[in-house]
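Next up: a single chain in structure tokens, the form predicted alone.
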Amino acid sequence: MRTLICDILGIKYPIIQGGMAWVANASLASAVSNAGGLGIIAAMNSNASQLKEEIDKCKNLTDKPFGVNIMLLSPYKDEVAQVVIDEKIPVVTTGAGNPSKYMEAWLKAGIKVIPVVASTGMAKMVERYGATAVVAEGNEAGGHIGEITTLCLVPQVCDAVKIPVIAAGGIGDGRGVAAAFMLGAVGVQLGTKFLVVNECTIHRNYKERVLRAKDIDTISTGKRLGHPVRALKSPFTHEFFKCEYNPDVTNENLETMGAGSLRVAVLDGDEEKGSFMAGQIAGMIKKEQPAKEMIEELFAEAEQVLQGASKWVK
């Protein structure tokens, strides 16, 4: 199943991994690519030479394609904007902030740039920078979220841009891929789907949570703060809320509280003062298998809702 994305990218199947913060490592970057699709690296807040270690992991680790998330509210941000130059990553993709500071050097370096968007706004200034093509991503998602949900967002930036749109949140079996297209979008990203991937590191708590979450067991917190973030719901999260609406609580008790829950999550499982961010679609997520058994798996399903998608027209 090949569209615009695979091209652009020099990919088999059109779906990116997520540039997860802690998870979205060299293992499991290598691994989406040599599956077929795009591995991304998360910079998150790594300085110049932590990320170019695992950059160069990852090349050890796959002759395919794969890119880097660039995290801009990352201090080392002007650092490993510079490493990603320098390294000759094909793909940047990049959230948390407006990335134009750097887009002029990296489009100059032949880097292709695709913003992480949650907002028709955002997707029209990007690509007024020169963006490839834009992720659209719903507040279904896990990790950091915006307000509009995928199935309203995603076609809103179809009809406001000209570039590729990729559809994000949400999306976590072969009919998410499906509608995906019918929105618009010419590829999915996805992230939670991948946290139970057998090449993906987290510990092993963490993927347990993900595998035994029901529909119904995320939550969102932070608003207050100005940066809403979804994850399992835990005795994290829970204290989170309960303190976010106590207004005896400062804004800088909660940034306090937050300063590396994901962290301790992901490498300790530490299931009182771990963040497992996870999206939505965690519910569906049953079974581990290799990312590239996923892949298949996930487009061969699409092709076949797809193929019977006349059965509803007549």
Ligand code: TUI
Given for the second form:
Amino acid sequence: MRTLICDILGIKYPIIQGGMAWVANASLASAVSNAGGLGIIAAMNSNASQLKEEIDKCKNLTDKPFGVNIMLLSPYKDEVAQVVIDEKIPVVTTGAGNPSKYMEAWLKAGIKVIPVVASTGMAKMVERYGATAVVAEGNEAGGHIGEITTLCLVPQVCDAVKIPVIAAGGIGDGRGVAAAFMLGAVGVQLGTKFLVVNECTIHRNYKERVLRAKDIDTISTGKRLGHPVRALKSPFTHEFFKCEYNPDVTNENLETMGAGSLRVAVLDGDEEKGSFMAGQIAGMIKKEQPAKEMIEELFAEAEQVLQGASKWVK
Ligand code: TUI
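I have the form predicted alone already, so could you send the form predicted together with the ligand?
Complete assembly follows, chain above in first position.
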């Protein structure tokens, strides 16, 4: 199942691991890269020295390429944008905003830039700025999300740009990978599925919550703040949802409520205060396994599905 994106990124399988804040560390990223995908370290709200430390760890754990995700709502985005240049990181993905301000410097440094977008407009803009590829992420995804579903977004982005498109949001098994290819994507980005691989170091409670989740167990909150977030339903999302629809609660109060909620989910497994971000595919995730086994199974299944597709054509 080699595609164009494998050659561009120097990887065996056309899969990128999502740059999940607090989750995507050196342990997870190196495991994914060692398995033949593209592992990603999330810069999230790290400052330059914290990010550099994680990059150093990852370099010690793999000799394969790995990338860094720059989250554009981060207060440290300027300094971490420079770290990826200094550290000669081969691939940068971005999320939660418009990366155009940094793209010229990254591209000049030889970095391949793959912005995560949630609309055709943003896809076209980053293409104009020289993006190597785009990740088109649908509303089924976990964390910060756009409005449009993967099924509608991916083909529209494929029609809108000439650069390769990687599909994300709602992909959790080989059927999803096969469907993404049928929509025109040349690769996939998965996040939620990586939450339960052995090398993912999140709190046990987080993994258990994903493994127990049913199809309708996620909810999107925070639309009022302009950055909706999908997470597993919990006491935290229940309270947040109530406040979001209460006109007496200010946006500032809402922001304060959300701040730090992902960190306590990931590090402390706090069932009351934690925001357990996950995509709608959580309901399909039932087993823990090494990243390598997961990726190999994913593509073996996708291949099988695609080989069987000719039965639909007479
Ligand atoms: O970025 C993500 N997922 C994330 S970021 C994150 S950290 C966070 N925590 C709490 C609140 C907000 C963020 C958790 N999960 N996915 C990629 C993604 N990017 N999804 C949607 C977008 C996006 C949205 C707007 C990309 C560009 C964009 O442009 C808006 C504009 O015009 O600037």
